[in-house]
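We begin with a single chain expressed as structure tokens, specifically the form predicted alone.
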Amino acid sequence: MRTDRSLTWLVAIVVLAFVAALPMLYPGSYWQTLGLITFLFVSLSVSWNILGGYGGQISFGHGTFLGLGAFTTAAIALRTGIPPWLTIPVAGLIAMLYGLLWGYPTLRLRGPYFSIATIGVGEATRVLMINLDDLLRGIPVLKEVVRFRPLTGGASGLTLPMPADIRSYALAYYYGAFAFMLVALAVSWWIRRSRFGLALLAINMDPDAAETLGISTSRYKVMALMVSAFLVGIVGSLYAQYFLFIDPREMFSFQNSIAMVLMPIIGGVGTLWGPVLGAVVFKVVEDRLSTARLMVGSLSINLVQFNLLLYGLLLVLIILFEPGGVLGLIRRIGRSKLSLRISARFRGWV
């Protein structure tokens, strides 16, 4: 089990050290763009993995916060021309306070009545954020707010501001999208270590258990939340920093959500890597078909339009066939390897 842990540092040590180095191996390219948004990926994998993997508390409505994240910075920065990166920790902020106004009564739901929720709360924001200044501009008292500027843009977006120098801005970002996945990935950490940990992991077995030894899993399960919260909303203003323009269609929409399930699932929920290794897999499986096409006879059929049943199809594999997801099929085939190896010293002493 040492060794394995070893080896597991060892190769990620490697792996990180590599994509700190591509901006200079590959600078301007292509390859820095997929590191980004692979880091950005990689943070909302692990941030909903906090609530979904340790708590157990499927959640299909996190794409509220990346959204949040997004437009508060996107207004803020528009309104006070205040430097973008100075809103993150109030991007994050505005998030947790979201999560806690919607997760404290839809926590106390359990299994897929909890889902099911978030589903429709999810729906509800969007709707909500992409008919926000149409309804701000119809109350008397509040239509001053967006008499000049607009707060989400409605179908038409916000647009940041294009910096002077967008090769040094996008490296800039490159590296603060590898630190705060660092960061994400170091709260994770902390967390599974921590009782604060403990107790998510024993609300995830046994609620009505943990109930009996004492610990409270409504206060635990909205501490979740708001932590995975504030995670994702971080996010959400990496990204509109990075692109410069949002969209509330986009930015709140359902298959965001959908995201974050699926790459820890695939992964390996409820681990420190397998989210990690989830969100990989995700991102370059999108990548590859944003641009393959599949040729029937003259018919020539875009694989992007087909995106999420193929996740889907890749979701039932895994859950019928690998409950433990990719991590779980590695540590499967290093155990097979390991009771080769002893089979065979055995037979040798025999």
Second form
Amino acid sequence: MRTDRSLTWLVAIVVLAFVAALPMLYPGSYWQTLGLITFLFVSLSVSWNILGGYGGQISFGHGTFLGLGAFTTAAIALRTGIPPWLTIPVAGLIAMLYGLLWGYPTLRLRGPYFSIATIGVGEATRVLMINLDDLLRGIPVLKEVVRFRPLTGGASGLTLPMPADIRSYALAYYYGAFAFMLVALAVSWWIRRSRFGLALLAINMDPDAAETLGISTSRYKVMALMVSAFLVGIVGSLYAQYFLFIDPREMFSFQNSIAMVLMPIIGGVGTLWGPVLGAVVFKVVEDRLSTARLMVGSLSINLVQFNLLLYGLLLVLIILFEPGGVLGLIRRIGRSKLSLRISARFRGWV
Amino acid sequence: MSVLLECDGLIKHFGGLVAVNDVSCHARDGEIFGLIGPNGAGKTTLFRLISGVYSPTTGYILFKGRSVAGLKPHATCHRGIVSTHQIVRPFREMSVFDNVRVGAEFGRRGDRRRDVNAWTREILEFTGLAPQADRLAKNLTLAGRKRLEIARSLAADPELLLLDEVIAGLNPTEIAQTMNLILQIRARGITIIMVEHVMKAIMNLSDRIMVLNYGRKIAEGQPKEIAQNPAVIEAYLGQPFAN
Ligand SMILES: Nc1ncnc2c1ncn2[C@@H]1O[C@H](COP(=O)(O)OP(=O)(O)O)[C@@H](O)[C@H]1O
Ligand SMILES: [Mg+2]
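Same protein, different condition: the form predicted alone was shown, now please give the form predicted together with the partner chain.
Up next: the whole complex, starting with the chain shown before.
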């Protein structure tokens, strides 16, 4: 068990060192952007896991926080001209308040009923946000808000001003996203070993028994949603700051909400490192799929169209054979005879 | 002995069904109050009204003179009422220690408890679960899980403990052990209301007994009186009953 622990940390440290050095190895490259996107997705996965993994409340509505974080940052930066990074806490806060708003009523529902409600919240939010500017223009006092500048830009989206030195800007955000990922991991790690985490775990395993023993299940679930929403909102903000263009149809899309559910489940839901692994696997599969082509006779099929099918298949396999996800699989192999023999030879190395 | 819990005119409807029908009763400080009746009589429902899982259709529930009717279970727990579940509900993937720690952390005075782990260990020792502390709850025997149910509730530091059939399904040795544990819990100053079908246990342990039938109270008194009450014999004792 101890070797298992220190091995995890060793792997983590090697990976972190590589990631930190990547921009030096391939300056300003495709790899740097892919790295940044991976950090953001790992952060999403880890943040979703606080409510969904620890607390067992499967939310399909986390796309709302991603979108709100992004548009809060864009709307403030475009109106005031202050540096976008200053809006990060506000973006997190707005997402968190929105989480309180829809979490309080929906978290009274149990299991699949909660999940279904979150799909509704996500879709309603998306439609609202796409039409927000038009909507506000029709309301007497509120129309002043969008008189000179749109809030979401509807079908055309919002564009942030280009920074002067694009290369150092990109590099700063690469490390910024990396640092934020570490923050999300630290929050997740802290929650897992805290009193708060014990409450979430108890609620996950048996909400009625948890109530009986003095846990205010609704309070802890709402708190977990708010923490999770705060972090996801910040990811949205970082996304907007890096890519400088955001479209409400994309930011609030169901695809994003689904990705946040899939990643932790693929990697190992309810664990610290599972969601990290899941996000990496998810991004790699997506990246490979976007270029892969299947030749059937003279027909060349683009595999991107099949990504949902593939994820669906992966999900079914995981639920049937290894509910612990990739991490569960690794642990299972780790406990098998072969690895016991190997680790017996290398005991004391780590 | 002063009255700790007082129920007055409690009624609980489930649609057209009246599960608890105009029940009034009380439990005195430090006593063991027995609750018997055929299956479906409304015993578990009465427990759930007291612990806050359901709120009564009408009626009062006073605990230490204050109303607790309509409070959520976590709130009644913080006031000092903790209930076990007739069908045991351990946190299956947690260790026995962590199961008990949940009660210690979140039960009455849990947020002010300075050494949660010490209190958890004390409860594990007291209930005899200490040797199994590291096992996962799902790997315990039925007797072990029933004991865990009691241990976890005790860790929440109740003044009133509601025990719902914690003896049913145990073998004679385990029955004797659990009866002994119940007496020790009372000796800690905790008031107990217990539902039980095992007559030997309920008759020996209870200071007073109340009998429910079809949601109504049909008798109340000392065990001796209950055993000789014609209405009780008619409704319950004289007939074969299953668990
Ligand atoms: N949540 C519920 N919804 C509908 N009916 C219920 C519910 N809980 C209990 N009942 C009904 O109320 C009656 C009393 O049940 P219960 O209190 O469990 O009896 P006991 O514990 O004495 O065996 C039964 O007829 C049962 O079917
Ligand atoms: Mg019952």
